[in-house]
Structures are given as C-alpha cells and as structure tokens.
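Below sits a lone chain in structure tokens, taken as the form predicted on its own.
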Amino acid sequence: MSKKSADAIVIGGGIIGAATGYYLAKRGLKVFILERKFPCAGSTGRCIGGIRAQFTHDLTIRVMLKSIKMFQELHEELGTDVEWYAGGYLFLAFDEARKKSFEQAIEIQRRYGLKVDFISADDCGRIVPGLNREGLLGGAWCPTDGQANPFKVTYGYLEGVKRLNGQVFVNADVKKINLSGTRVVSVETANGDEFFSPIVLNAAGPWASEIGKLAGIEIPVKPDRHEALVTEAIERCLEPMLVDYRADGCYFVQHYGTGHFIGCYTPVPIVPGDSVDASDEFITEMPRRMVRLLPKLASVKVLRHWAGSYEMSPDGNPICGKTPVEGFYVSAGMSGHGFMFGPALGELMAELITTGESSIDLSEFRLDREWSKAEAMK
C-alpha cells in the first residue's frame, strides 16, 4: 500500500483516458492513469479502427472534424506512425428511407464543411470494384475519413504522459472515491494504494457508470456486447471502410498496410452487459454479410473473432464535463465511437478542466442534458 499525489488523475488506460491525461500533462500537469487491467483492454483494444465525421449531430461532426485533422498530424505529435490512412467512408443504401436519411444528413454535414456527397450505385462501384450493386440506391461517400490503429495512438498517448512526468499505474482497479463535503480528494485501488488529486477524470468506458456510483453520481452508460474479427491478408482491394445499415448488414475496411480486412456488426437484439464472450452465430453470419457486398472475398480466411463492449449513452452522443461533485469530472458514453473521438475529446477535456471552458463548447454533451437529440448515425 502507497500514498501518492498528483495533479489529475484520469482513471481508465483507453483512448479518451490516454488522449486527456497527455493534453493535461501538456498543459503542466502531473497526471497519473489509472487502469484496472492494461491499456486497451477494454472497449478501445476491441475496435476496428474506423474515423468518421459523417454524423448527424452538429457538436458531434465539429468534434470529429477537429479530431481528423488531429489525427492526419499524430504522428508528429507522438513521434510515432499511428497508421492514419484516409481512405474514406461509403454508408450504402439499399432502401429510399435510407437515402433520404443519408441525404438529410449530408445537408447538416455540409454546413460545416465536410467533404461528402450522396453518390449513385454505379459511382459506389467506381470506389469499391466488385461491389455487389443489387439492390444499391448508391451512397453517402466522404473520402476524407479513414483509418488508424488504435494500440499505437493509444500507447502513442501514454508514452507521451510518461515523457512529461507522468505515471501510468496498471492493474490499478479503483474501489472507492473519498470526497471531502462536495469535493474529490483522493482515489483509492483494490490492493490498498491511494492516489490524492484535486481533479479526477472518469475515463473508464464501460464501466464508467460503476465509477460514477463510487462518487454518489449516476452517469447513464450502459455497455452492450459488439463481435468482431479479422481476415487473413490479401493483395489490396478496398479502399474506405463500407458500412451496410441494413438489419443484417455490417461494416468492414482493409487495413491500407497490412491488407487484413476487419469488420463487425451490431446486433439484433443488442446484448447488453460487458461480456466479451465470442460467438458462434457471428462468426457463421459475418462472413457471410461481408462476400453479399464484397463477393471477391469469399475465398478469404478468417484469422480470429472477438468482442468487446460498446458503452452507450441514452442518446448515442458522449458524456463530457463537469458533475456535482466538484473536481470530478466524467469523458464516457462514447457508444461506439471513443477511438474516433480519441484526440479531439482529449484536448477539449484537458481546456475545460485547466480553465472552465473548451474551444469547442461541450456543453450540449453535458451529464445533465435531456437525452433529446439522438444520434442517427450510430
């Protein structure tokens, strides 16, 4: 058992924990991570590295077009090649609810500058050659969204923490909050260790709800199971990352170096809880939904199949800001979409709390808000 003190502590080794505490500790702050198990253990080293600004809420496509310009600069930022590849994004619609619903997104897209078009079928063949047409009313294609690998900006991030005089803490599992009246004082982890801070990040993806209950604060994110897998490599074929909305669709990308395709759905109905337990009806179906789009792959070995959680917020948009406990501070409810959200969310988090307030207002993400404004492209 150790006491230990620092300037912030950010609890949980993902993407949104990582990104914060290396902003924090740019801006002059001795930060420690604290992470249950290892970095990318959960929710961020379970993702399939996908980058998008194709949203439809307007905070979420200013976050995202700010986090893609982060990420075409990463590799200066952390020293290090992050794999950030813009080889676009093609949400196909097979049915007239959904173009309309593509198109009616693309005009708030628009609005802010993003690059992206309703293109017909013929145009998603030009971008995807082989691309099973039937059926195909075309497509929302922004070729400016793209790829990374989320292991090497994640550890990109806590290497830098490191190199400004912070600590990461593995196997740091955090059981109890103490407050001091309304205020967060200090940490404390399973094996008995103690970590006094005046700031406190709840960072912990799935289980950011049971950290929240550890400070008296309720924080609606609930996790559900999401299956993955990955192919064997092959010669280059696919450019963006297709995204098939349909009921039994699913979406899938070629990593740009390594030729692997990765890919996953989201099923119906959704599994709730935080199991990662593989199953078999995924890895019968995936395959199967991944050669209707792309039939050039059915040839294709699968390597491996895993899963991993989503950690969803009533309305699908993230959980940023301030809570009534003063100090604590919560960045979760990513539902999906942390790893993207990663560089953005890190630096918007660390100005808000250095000086009250972020470049991009957050406050429509706030703990407090009313759930109204669904994201509709989850």
Given for the second form:
Amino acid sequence: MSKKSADAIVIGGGIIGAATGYYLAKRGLKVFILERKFPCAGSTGRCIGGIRAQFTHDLTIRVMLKSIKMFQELHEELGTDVEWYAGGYLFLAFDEARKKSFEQAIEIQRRYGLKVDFISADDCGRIVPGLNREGLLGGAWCPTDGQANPFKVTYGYLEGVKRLNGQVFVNADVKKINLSGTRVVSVETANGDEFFSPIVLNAAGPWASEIGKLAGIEIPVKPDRHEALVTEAIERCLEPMLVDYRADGCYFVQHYGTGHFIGCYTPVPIVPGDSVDASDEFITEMPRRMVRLLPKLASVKVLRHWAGSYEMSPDGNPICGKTPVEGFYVSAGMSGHGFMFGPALGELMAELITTGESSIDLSEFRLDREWSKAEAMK
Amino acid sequence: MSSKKRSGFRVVCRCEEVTEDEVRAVIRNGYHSLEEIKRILRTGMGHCGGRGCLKVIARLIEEETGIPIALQKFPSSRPPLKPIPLGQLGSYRNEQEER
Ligand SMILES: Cc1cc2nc3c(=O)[nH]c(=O)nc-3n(C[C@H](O)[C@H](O)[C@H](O)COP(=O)(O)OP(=O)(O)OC[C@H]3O[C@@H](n4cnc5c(N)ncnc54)[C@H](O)[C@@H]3O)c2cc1C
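What does the same protein look like in the form predicted in complex with its partner chain, given that the last one was the form predicted on its own?
After this comes the whole thing, all chains and molecules, with the earlier chain placed first.
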C-alpha cells in the first residue's frame, strides 16, 4: 500500500488513455496511467486498426483530418514505426439508398477538403483486383484514409509517457475515487494504493460508466460485442479497407506491415455486454462474407478469432470533456472508432484539461449534450 | 566465433521470427507478462498460436524477473486450433443454409 502524487491521473491504458497521457506529459505534467490489467487489454488490443475521415458528423470529420495528419507523422513523434499506411477506404454500395447516403456524406466531407469520390463499380474493381462486382453500384473512395498498428501506437505513446517523467501502472484496478466537496482528490486501487492528483481522466473505454459511478457521475456508455478474425500473412493483394454495409456485410483490410488479413462485422441485432467470448456463428459467417466479396481469398487460412467491445454512446459519437466533478474529465464512448480518434482527441483533451479550451472546439462531444445528431457512417 | 552461435540470437518464436535478445530487452524495459510481450513482439500471434514459444518466453520472464512460471498468466488460446482456409469455413455456413 503506497501513496503517490501526480499532476494528472489517467484511468485506462488503451489508446485513449495512452495518447491523452502522452500529450498531457508533453505539456509538462507528471502523468500516472493506471491500467487494471495491462496496456491494450480492453478494446484497443482487439481492434482492426482502420483509420478514416469518411464520417457524416462535421466535428468527427475535423477531428479525423487532424488525427490522420498526426498518424502520418507519428513515427517521428514517438520514435517508433507504427505501421501507418494510406491504403484508403472503399465503402461499397449495393443499393440506391446506400449510394445516395454516400453521395450525401461526400458532400459534407468535401466541405472540409477531404479527397473523396463516388466511383463506379468498374473503378472499384480497379482499386480492388478480384472484387466480386455482382450487384455493385459503386463505392465511396477516399485514398487518404488508412491503417496503423494499434499495439505499436499505444505502446509507443506509453513509452513516451515514461520518457516524459510519467509512470504506467499495470494491475492497477481503480476501485474508489475520493472527492473533497465537488473536487476530485485521489484514486484508490484494489491493492490499496492511493494516487493523489487534482486531475483525473476517465479513459476506461467500455467500462467508463463504472468509473463514472465511482465519482457519482452518470456516463452513458454501453458495450456491445464485436468479433474479429485474422488470417495468415500472404503477399500484398488488397490496398484499402473494404467496407460492405449490407446487413450481412463485413469490413476487412490487409495489414500493410505483415500481410495478414484482419476483419470484422457488426452483428444484427447487436449483442449487448462486455463479453469477449468468440462465437461459432462468426467464425463461419465472416469467412463466407469475405470470400463472397473477394473470392480469391478462399484458400487463405484463418489463424485466430476473438471478440471485444464497441463502447457505444447514445448517439455514436465520443463523450469528451469536463464533468460536474471538478478536475474529473472523461474521454470515452468512442463507439467503435477510438483507435483512429486517439491521437487527435488525445492532444485536444490535453489542451482542454490544461488550458480550459482546445484548438478544435469539442463542446459538441460534451457529456451534457442532447443525444440527437447520430453518426450515419458507423 | 560466429555471432549466430550466441544464445541471444536464438529464435524463440519461429512464426514471427523473434529472438531471445528481443524478448529479454522487452522484459528489461518493464514488461513482465506474456500478454504484454505478445502485444509488443507478436509472440503467440503466428501460425502456431503460441504452442512453440510461450513456455520459452515464460522461462525468460522467470530468469529476468524471478516471477515463477507457475504464477504467470498464459494468454487465452484463440480458435481455430489449426489454421483453416476461409473458403472451407465459409462453405460450412452455406451447407447449413442449404439443408
Ligand atoms: C473487433 C473490433 C474492431 C475495431 N476496429 C476499429 C477500427 O478499425 N478503427 C478504430 O478506430 N476503432 C476500432 N475499434 C474500436 C476501438 O477498439 C475502440 O474504440 C478503442 O480501442 C477504445 O479505446 P479506449 O482507450 O477508450 O478503451 P480501451 O482500449 O478498452 O481501454 C480502456 C482500458 O481501461 C481499463 N480499465 C477498465 N476498468 C478499469 C479500472 N477500474 N481501473 C483501471 N483500468 C481500467 C481496461 O482494462 C482497458 O485497458 C474496434 C473495436 C473492436 C472490438
């Protein structure tokens, strides 16, 4: 049982905690990151590493344009190769309604200078050789979207925190948050350690609502289960992330760094809860969907299959900012896009926490907003 | 003496070609669990699913940190146990539907 103090405490060693902790440390704060298990034990270690600016919510697009710029330079910032690769994102449209919704999204995205087009089925076939074009009307194509390695990014940020005088505590399961009046004072872990700080950030991903309760605050984040699989590595033959939004669609990408294919789908209906049990349904259904889109993958072998959580907010947008408890902040509810948001939201939240405002105004993501502006390109 | 003979160059994870030196460096950098090392070096994420390397790495952790192997947590093994082609897994579903 020990007592230690820091300038800022971050609860959660996923991408959000690691990135925000890093940018806080860069601003001169002594940062402690408290992680219940080990870094990437939550959603971050289960995600497939896709990064895109093709969204429909203005603020999300702006945040992602910043994040992509940061991903491009992250190897220099962190001194480690994070396997960033701009292979693009291709969203496929198999019916008129989907085509129309992509065209509407493109109109919004172009306002922010995003290079994105609705391209023909033939052009989709040129970008993805071997693509099954049956019923395909075309696709929303953005070549500047891409991918990176979630482990490399997260551990890169954590190593950066350590270099900048901070500390990362593993097996540090936060059980109690102590207040003095309406101010946060300290955080206690299951093994009895107490960490004092005037600033505490809730970056507990799917478990953000549990951490909120410890400070008496309602944070409406609910996990639901998403499964994924990875195949053996083969020679490069797919550049972009392929997204098929049909009810029995899927999304997958070939890892630039290694040549593995990695992918997942959103189950219909969703499976609520933070279970990480992998299902028999997925391990047969996902291969069928992948091979339907790209028949040449039929002989590629599946190595592993796992499950993790999306951490949904009521409107599918992040929850970032202060809370009614002074000094207690939240950055969670990334709704399945936390990896790609990580760098930008990390830096913006560090600005907000240290100066009271951020260079991109995040108030639309504040905790006490109306939950109405739903993201259409989930 | 050929440098390859030095034990540090021994490959402990064949699937991902990770050497003993690399593993020891990560442990010395403060990562003391198989789960963390897996996420940093990909040991256990290759074809064999960790059957070849995890025990060796557990012993390196024990040597470097004194944490006995018996107290170390092994990563969960992920299905399928042997790599299976996408086409074969997918056609299982198609057959089910036709029935
Ligand atoms: C299958 C799948 C595919 C995905 N694909 C993508 C993608 O392509 N692109 C993308 O951007 N996003 C993707 N995501 C979503 C992304 O993984 C998450 O949005 C992101 O990882 C959230 O990061 P986080 O740091 O908020 O949460 P997490 O990574 O879950 O981190 C939270 C951490 O808090 C810790 N914690 C919890 N309770 C406590 C406590 N009491 N004390 C201390 N620590 C605690 C947990 O152990 C965990 O490590 C995917 C997710 C899944 C499941």
